[in-house]
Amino acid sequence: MERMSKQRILFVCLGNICRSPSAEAVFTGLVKQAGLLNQIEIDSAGTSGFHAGEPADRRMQSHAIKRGYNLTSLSRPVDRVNDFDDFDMIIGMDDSNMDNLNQMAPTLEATQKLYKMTDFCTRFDYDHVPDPYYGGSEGFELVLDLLEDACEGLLEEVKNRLK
(Lines of atoms letter the chains of each structure in order from A and count residues from 1; the text may use other names and numbers.)
(Lines give C-alpha, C1' and ligand atoms only; values in the text may rest on other atoms or scores of the structure.)
Protein backbone atom coordinates (compact mmCIF):
# COMPACT_ATOMS: atom_id res chain seq x y z
CA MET A 1 0.00 0.00 0.00
CA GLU A 2 1.39 3.39 -0.97
CA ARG A 3 1.73 5.83 1.91
CA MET A 4 0.68 9.41 1.62
CA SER A 5 3.38 12.05 1.99
CA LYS A 6 3.87 13.98 5.20
CA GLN A 7 1.01 15.81 6.85
CA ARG A 8 1.91 19.41 7.66
CA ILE A 9 0.06 21.10 10.53
CA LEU A 10 0.21 24.84 11.40
CA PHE A 11 -1.20 26.11 14.69
CA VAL A 12 -2.23 29.78 14.74
CA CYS A 13 -3.16 32.30 17.44
CA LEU A 14 -2.86 36.09 17.57
CA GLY A 15 0.73 36.68 18.70
CA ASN A 16 2.20 33.17 18.52
CA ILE A 17 3.55 33.42 22.09
CA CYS A 18 0.96 31.52 24.20
CA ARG A 19 -1.61 29.25 22.56
CA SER A 20 -0.12 28.25 19.20
CA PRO A 21 3.42 27.46 20.46
CA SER A 22 1.79 25.44 23.25
CA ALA A 23 -0.33 23.57 20.70
CA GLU A 24 2.83 22.94 18.67
CA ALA A 25 4.62 21.52 21.74
CA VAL A 26 1.67 19.41 22.97
CA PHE A 27 1.02 17.99 19.49
CA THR A 28 4.74 17.32 18.93
CA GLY A 29 4.79 15.33 22.18
CA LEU A 30 1.83 13.20 21.09
CA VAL A 31 3.25 12.69 17.59
CA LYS A 32 6.59 11.63 19.09
CA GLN A 33 4.84 9.13 21.42
CA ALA A 34 2.98 7.73 18.41
CA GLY A 35 6.25 7.31 16.49
CA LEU A 36 5.08 9.57 13.67
CA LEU A 37 7.61 12.43 13.78
CA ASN A 38 8.89 11.47 10.32
CA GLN A 39 5.36 11.67 8.87
CA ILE A 40 4.00 14.83 10.49
CA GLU A 41 5.53 18.30 10.31
CA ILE A 42 4.39 20.80 12.95
CA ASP A 43 4.78 24.58 13.19
CA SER A 44 3.04 27.60 14.70
CA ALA A 45 2.48 31.22 13.70
CA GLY A 46 0.50 34.31 14.63
CA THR A 47 -2.04 36.36 12.71
CA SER A 48 -0.07 39.40 13.92
CA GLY A 49 3.68 39.85 13.62
CA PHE A 50 3.86 41.92 16.81
CA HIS A 51 6.01 39.35 18.67
CA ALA A 52 8.03 38.10 15.66
CA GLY A 53 11.32 36.51 16.72
CA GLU A 54 10.33 36.32 20.40
CA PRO A 55 10.16 33.10 22.43
CA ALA A 56 6.90 31.97 23.99
CA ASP A 57 5.51 33.95 26.93
CA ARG A 58 7.47 33.05 30.09
CA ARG A 59 4.30 32.29 32.06
CA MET A 60 3.09 29.93 29.31
CA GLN A 61 6.52 28.27 29.21
CA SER A 62 6.46 27.80 32.99
CA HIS A 63 3.05 26.10 32.99
CA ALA A 64 3.98 23.96 29.96
CA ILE A 65 7.25 22.77 31.54
CA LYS A 66 5.33 21.50 34.59
CA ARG A 67 3.50 19.16 32.19
CA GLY A 68 6.64 18.12 30.34
CA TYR A 69 6.31 20.40 27.30
CA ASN A 70 9.19 22.57 26.16
CA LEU A 71 8.13 25.62 24.11
CA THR A 72 11.16 26.14 21.89
CA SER A 73 9.69 27.90 18.83
CA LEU A 74 10.14 31.58 18.11
CA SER A 75 7.13 33.67 17.12
CA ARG A 76 6.53 34.36 13.45
CA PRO A 77 3.60 35.80 11.54
CA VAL A 78 1.52 33.67 9.18
CA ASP A 79 3.12 33.76 5.72
CA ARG A 80 0.16 34.53 3.45
CA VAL A 81 2.06 33.38 0.37
CA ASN A 82 3.64 30.11 1.49
CA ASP A 83 1.77 28.78 4.54
CA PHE A 84 -1.46 28.12 2.67
CA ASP A 85 0.51 26.13 0.07
CA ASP A 86 2.86 24.38 2.49
CA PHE A 87 0.44 23.19 5.17
CA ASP A 88 -2.36 20.61 4.94
CA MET A 89 -4.19 21.89 8.03
CA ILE A 90 -4.10 25.40 9.48
CA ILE A 91 -5.65 25.44 12.93
CA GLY A 92 -6.84 28.63 14.63
CA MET A 93 -7.46 28.98 18.34
CA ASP A 94 -10.55 31.24 18.33
CA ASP A 95 -13.10 32.94 16.06
CA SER A 96 -10.95 36.04 15.65
CA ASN A 97 -8.01 33.89 14.45
CA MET A 98 -10.36 32.05 12.11
CA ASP A 99 -11.73 35.31 10.68
CA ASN A 100 -8.19 36.58 10.11
CA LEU A 101 -7.11 33.31 8.49
CA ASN A 102 -10.16 33.31 6.20
CA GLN A 103 -9.25 36.85 5.11
CA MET A 104 -5.60 35.86 4.54
CA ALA A 105 -6.44 32.76 2.49
CA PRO A 106 -5.36 33.38 -1.11
CA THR A 107 -8.11 31.21 -2.61
CA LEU A 108 -11.44 29.67 -1.68
CA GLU A 109 -9.72 26.27 -1.89
CA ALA A 110 -7.18 27.41 0.73
CA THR A 111 -10.00 28.09 3.22
CA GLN A 112 -10.76 24.36 3.19
CA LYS A 113 -7.47 23.84 5.09
CA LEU A 114 -8.75 25.93 8.02
CA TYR A 115 -9.93 24.29 11.26
CA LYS A 116 -10.68 25.53 14.76
CA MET A 117 -8.66 23.85 17.54
CA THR A 118 -11.65 23.10 19.75
CA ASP A 119 -13.35 21.18 16.92
CA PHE A 120 -11.00 18.33 17.85
CA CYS A 121 -11.88 18.32 21.57
CA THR A 122 -13.59 15.22 22.92
CA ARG A 123 -13.67 15.92 26.66
CA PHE A 124 -14.09 19.70 26.92
CA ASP A 125 -17.04 21.65 25.53
CA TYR A 126 -15.44 24.99 24.60
CA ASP A 127 -15.91 26.77 21.29
CA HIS A 128 -12.45 28.38 21.43
CA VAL A 129 -9.12 28.27 23.26
CA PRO A 130 -9.19 31.48 25.34
CA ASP A 131 -6.19 33.80 25.22
CA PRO A 132 -4.51 33.59 28.66
CA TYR A 133 -2.26 36.62 28.12
CA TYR A 134 -4.08 39.10 30.36
CA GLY A 135 -5.27 36.60 32.98
CA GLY A 136 -3.85 34.55 35.82
CA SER A 137 -2.31 31.11 36.06
CA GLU A 138 -5.67 29.33 35.80
CA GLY A 139 -5.96 30.66 32.22
CA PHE A 140 -2.66 29.08 31.21
CA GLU A 141 -3.70 25.78 32.81
CA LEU A 142 -7.03 25.87 30.95
CA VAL A 143 -5.20 26.44 27.66
CA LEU A 144 -3.07 23.37 28.29
CA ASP A 145 -6.11 21.29 29.33
CA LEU A 146 -7.93 22.24 26.13
CA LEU A 147 -4.87 21.72 23.94
CA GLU A 148 -4.14 18.28 25.39
CA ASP A 149 -7.73 17.26 24.65
CA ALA A 150 -7.84 18.80 21.17
CA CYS A 151 -4.41 17.51 20.15
CA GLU A 152 -5.47 13.94 20.96
CA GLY A 153 -8.48 14.34 18.69
CA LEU A 154 -6.35 16.02 16.02
CA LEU A 155 -3.84 13.16 16.10
CA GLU A 156 -6.64 10.70 15.34
CA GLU A 157 -7.70 12.86 12.36
CA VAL A 158 -4.13 13.09 11.06
CA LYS A 159 -3.57 9.33 11.47
CA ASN A 160 -6.66 8.78 9.29
CA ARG A 161 -5.25 11.14 6.66
CA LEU A 162 -1.96 9.22 6.65
CA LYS A 163 -3.69 5.90 5.91
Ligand code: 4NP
The other form holds:
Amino acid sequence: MERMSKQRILFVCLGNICRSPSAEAVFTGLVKQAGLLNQIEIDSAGTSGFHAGEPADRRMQSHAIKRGYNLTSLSRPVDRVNDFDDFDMIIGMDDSNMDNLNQMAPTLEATQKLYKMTDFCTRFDYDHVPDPYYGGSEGFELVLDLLEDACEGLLEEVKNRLK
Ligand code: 4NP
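Could you present the same protein in the form predicted together with 4-nitrophenyl phosphate, rather than the form predicted on its own shown above?
Below is the whole assembly, all chains and molecules, this chain first.
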Protein backbone atom coordinates (compact mmCIF):
# COMPACT_ATOMS: atom_id res chain seq x y z
CA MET A 1 0.00 0.00 0.00
CA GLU A 2 1.09 3.54 -0.66
CA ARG A 3 2.71 5.12 2.37
CA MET A 4 0.33 7.52 4.12
CA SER A 5 2.28 10.39 5.61
CA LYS A 6 -0.52 11.59 7.83
CA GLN A 7 -3.79 10.43 9.32
CA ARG A 8 -6.49 12.81 10.50
CA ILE A 9 -8.97 11.61 13.11
CA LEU A 10 -12.19 13.40 14.15
CA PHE A 11 -14.11 12.27 17.25
CA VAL A 12 -17.82 13.12 17.31
CA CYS A 13 -20.58 13.07 19.94
CA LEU A 14 -23.79 15.05 20.40
CA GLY A 15 -22.65 18.13 22.33
CA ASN A 16 -18.84 17.98 21.92
CA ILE A 17 -18.53 18.81 25.62
CA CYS A 18 -18.27 15.35 27.24
CA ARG A 19 -17.37 12.25 25.22
CA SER A 20 -15.63 13.54 22.09
CA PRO A 21 -13.36 16.13 23.77
CA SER A 22 -12.37 13.36 26.18
CA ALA A 23 -11.66 11.00 23.29
CA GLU A 24 -9.54 13.75 21.75
CA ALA A 25 -7.50 14.14 24.96
CA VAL A 26 -7.12 10.40 25.65
CA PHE A 27 -6.06 9.66 22.07
CA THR A 28 -3.69 12.65 21.98
CA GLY A 29 -1.98 11.29 25.12
CA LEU A 30 -1.47 7.85 23.55
CA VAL A 31 -0.27 9.29 20.25
CA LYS A 32 2.17 11.53 22.10
CA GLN A 33 3.55 8.55 24.06
CA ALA A 34 3.98 6.70 20.76
CA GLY A 35 5.92 9.66 19.32
CA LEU A 36 3.45 10.05 16.45
CA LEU A 37 2.07 13.55 17.06
CA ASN A 38 3.64 14.78 13.82
CA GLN A 39 1.82 12.11 11.80
CA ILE A 40 -1.63 12.05 13.41
CA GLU A 41 -3.97 15.04 13.59
CA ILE A 42 -6.76 14.85 16.15
CA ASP A 43 -9.89 16.97 16.59
CA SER A 44 -13.45 16.64 17.89
CA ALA A 45 -16.88 18.05 17.04
CA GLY A 46 -20.57 17.69 17.87
CA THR A 47 -23.51 16.67 15.70
CA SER A 48 -25.34 19.58 17.36
CA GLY A 49 -24.15 23.14 17.79
CA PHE A 50 -25.96 23.55 21.16
CA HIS A 51 -22.73 24.13 23.05
CA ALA A 52 -20.62 25.75 20.31
CA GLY A 53 -17.73 27.79 21.73
CA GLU A 54 -18.02 26.26 25.21
CA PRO A 55 -15.24 24.38 27.00
CA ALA A 56 -15.82 20.77 28.07
CA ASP A 57 -18.42 20.08 30.76
CA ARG A 58 -16.93 20.78 34.21
CA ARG A 59 -17.84 17.34 35.53
CA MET A 60 -16.16 15.68 32.56
CA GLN A 61 -13.11 17.92 33.06
CA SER A 62 -12.77 17.02 36.72
CA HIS A 63 -12.99 13.26 36.10
CA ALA A 64 -10.54 13.53 33.19
CA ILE A 65 -7.94 15.57 35.06
CA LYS A 66 -7.77 12.89 37.78
CA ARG A 67 -6.46 10.53 35.10
CA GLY A 68 -4.08 13.15 33.72
CA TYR A 69 -6.18 14.36 30.77
CA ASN A 70 -6.54 18.09 30.35
CA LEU A 71 -9.62 18.90 28.27
CA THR A 72 -8.74 22.08 26.43
CA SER A 73 -10.82 22.04 23.25
CA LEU A 74 -13.86 24.25 22.68
CA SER A 75 -17.08 22.78 21.29
CA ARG A 76 -17.79 23.16 17.61
CA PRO A 77 -20.38 21.53 15.35
CA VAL A 78 -19.42 19.07 12.62
CA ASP A 79 -18.76 20.92 9.36
CA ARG A 80 -20.45 18.63 6.87
CA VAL A 81 -18.49 19.90 3.87
CA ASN A 82 -14.97 20.38 5.18
CA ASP A 83 -14.78 17.68 7.87
CA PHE A 84 -15.67 14.88 5.47
CA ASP A 85 -12.92 16.15 3.15
CA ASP A 86 -10.31 16.87 5.78
CA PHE A 87 -10.48 13.76 7.98
CA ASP A 88 -9.56 10.15 7.22
CA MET A 89 -11.64 8.66 10.03
CA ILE A 90 -14.73 10.20 11.66
CA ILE A 91 -15.59 8.33 14.84
CA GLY A 92 -18.98 8.59 16.58
CA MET A 93 -19.78 7.53 20.13
CA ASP A 94 -23.26 5.99 19.81
CA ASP A 95 -25.82 4.90 17.24
CA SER A 96 -27.56 8.26 17.28
CA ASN A 97 -24.25 9.95 16.40
CA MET A 98 -23.74 7.38 13.63
CA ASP A 99 -27.24 8.02 12.21
CA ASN A 100 -26.62 11.76 12.24
CA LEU A 101 -23.18 11.40 10.64
CA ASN A 102 -24.56 9.12 7.94
CA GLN A 103 -27.20 11.76 7.17
CA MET A 104 -24.60 14.53 7.05
CA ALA A 105 -22.15 12.70 4.78
CA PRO A 106 -22.05 14.56 1.46
CA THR A 107 -21.48 11.40 -0.62
CA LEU A 108 -21.82 7.63 -0.24
CA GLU A 109 -18.03 7.41 -0.43
CA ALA A 110 -17.76 9.75 2.56
CA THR A 111 -19.79 7.35 4.72
CA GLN A 112 -16.87 4.92 4.45
CA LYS A 113 -14.92 7.23 6.75
CA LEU A 114 -17.42 6.61 9.57
CA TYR A 115 -16.62 4.35 12.53
CA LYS A 116 -18.10 3.77 15.97
CA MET A 117 -15.72 4.22 18.89
CA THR A 118 -16.62 1.00 20.70
CA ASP A 119 -15.69 -1.04 17.61
CA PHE A 120 -12.07 -0.45 18.68
CA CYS A 121 -12.58 -1.74 22.23
CA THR A 122 -10.86 -5.00 23.11
CA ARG A 123 -11.54 -5.26 26.87
CA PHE A 124 -15.03 -3.78 27.32
CA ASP A 125 -18.08 -5.35 25.71
CA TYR A 126 -20.14 -2.22 24.95
CA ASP A 127 -21.70 -1.23 21.63
CA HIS A 128 -21.70 2.50 22.38
CA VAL A 129 -20.18 5.09 24.73
CA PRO A 130 -23.19 6.08 26.87
CA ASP A 131 -24.05 9.77 27.09
CA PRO A 132 -23.04 10.82 30.64
CA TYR A 133 -24.73 14.24 30.58
CA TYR A 134 -27.84 13.52 32.65
CA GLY A 135 -26.32 10.91 34.96
CA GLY A 136 -23.93 10.68 37.91
CA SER A 137 -20.18 10.38 38.30
CA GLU A 138 -20.07 6.68 37.42
CA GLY A 139 -21.17 7.64 33.90
CA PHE A 140 -18.17 9.93 33.46
CA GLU A 141 -15.82 7.23 34.76
CA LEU A 142 -17.34 4.71 32.34
CA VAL A 143 -16.79 7.15 29.46
CA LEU A 144 -13.09 7.36 30.35
CA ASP A 145 -12.77 3.58 30.80
CA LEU A 146 -14.32 2.91 27.40
CA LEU A 147 -12.31 5.64 25.69
CA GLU A 148 -9.01 4.39 27.12
CA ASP A 149 -9.80 0.91 25.82
CA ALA A 150 -10.97 2.09 22.39
CA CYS A 151 -8.07 4.52 21.90
CA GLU A 152 -5.56 1.68 22.26
CA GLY A 153 -7.30 -0.32 19.53
CA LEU A 154 -7.67 2.77 17.38
CA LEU A 155 -3.97 3.55 17.63
CA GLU A 156 -3.14 0.09 16.26
CA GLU A 157 -5.47 0.73 13.31
CA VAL A 158 -4.00 4.16 12.64
CA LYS A 159 -0.44 2.82 12.84
CA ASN A 160 -1.37 0.24 10.16
CA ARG A 161 -2.68 3.03 7.97
CA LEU A 162 0.59 4.93 8.35
CA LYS A 163 2.64 1.94 7.15
P1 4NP B 1 -21.71 14.75 24.79
O2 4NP B 1 -22.76 14.90 26.00
O3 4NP B 1 -22.54 14.44 23.56
O4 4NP B 1 -20.87 13.59 25.21
O5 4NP B 1 -20.96 16.05 24.69
C6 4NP B 1 -23.86 15.76 25.94
C7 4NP B 1 -23.71 17.10 26.15
C8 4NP B 1 -24.81 17.94 26.13
C9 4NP B 1 -26.06 17.41 25.89
C10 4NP B 1 -26.21 16.06 25.67
C11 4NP B 1 -25.10 15.23 25.70
N12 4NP B 1 -27.20 18.26 25.90
O13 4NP B 1 -28.31 17.77 25.74
O14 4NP B 1 -27.06 19.50 26.06
